[in-house]
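Below you'll find only one chain, the form predicted on its own, shown as structure tokens.
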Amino acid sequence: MTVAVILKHKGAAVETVRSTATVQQMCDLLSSKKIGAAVVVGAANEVIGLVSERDLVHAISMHGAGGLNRTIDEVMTRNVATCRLTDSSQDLMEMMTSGRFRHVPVVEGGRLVGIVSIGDIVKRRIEDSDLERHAMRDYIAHAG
């Protein structure tokens, strides 16, 4: 299964934020959208970072309530691993596991086209396994 297949089923919508946003604004965004991360984009909509719940917790732990007034530029993860539509879910799972992160922006031709989480991959793999199991059951039931 490829990243393109995952995005086809989950959709390609990506929440983005500018580096000038505050930690409080980011907390509000993640809470209202019920998501775990957002991509930080620059002036040309290029990926310059990623902010996850982990980054926000770290900022508040380090700076207390004052951390909520920090800018995303101060707390975001800068060296963001990205993937392409043709990458396999297996390769992505290995990258996420070894890097200890749960969200990967999808970039094609320098353009942000989606985001994939470990939850998206697991959900798709379970759905595929269920389809395969039902197909095998039907095949066996009709083969006899």
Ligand code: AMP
Given for the second form:
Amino acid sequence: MTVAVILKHKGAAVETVRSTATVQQMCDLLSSKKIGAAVVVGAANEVIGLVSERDLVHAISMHGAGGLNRTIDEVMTRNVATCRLTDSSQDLMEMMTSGRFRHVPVVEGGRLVGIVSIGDIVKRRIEDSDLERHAMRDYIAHAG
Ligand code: AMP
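Please could you give me the other form, the form predicted in complex with this ligand, since above is the form predicted on its own?
Shown next: the complete complex, the earlier chain at its head.
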């Protein structure tokens, strides 16, 4: 299964944030959208970083309530691993396991075209194995 197939089902929407936003604003965004991470983009919408809930927890653990006033620029991960539409879910799972993260932005021709989380991969895998199970059951029921 490719990233293109995963995005076809979940859509191409990606929550983005500017590096000048505060940790408080980021908490509000993640909370209202019920998501775990957002991609940090520059003026040309290019990917310059990623912030996940783990980075926010770290900022508050380090600075207490004052951490909420820090900027995203201070807490984001800059060296972001991205993927292409043609990458497989297996490629992504290996990337996530070895890098110990759960989100991978999808970039094509320098443009952000989606994001895949570990939850998206697990969801598709379960749906695929359900389809396979039903097809197998039909095949057995009608064979012979
Ligand atoms: P996550 O498991 O996605 O919540 O992220 C755990 C940590 O890895 C956080 O510090 C994130 O900023 C960082 N991280 C998440 N996704 C990526 C990625 N695709 N490339 C590099 N770092 C990431």
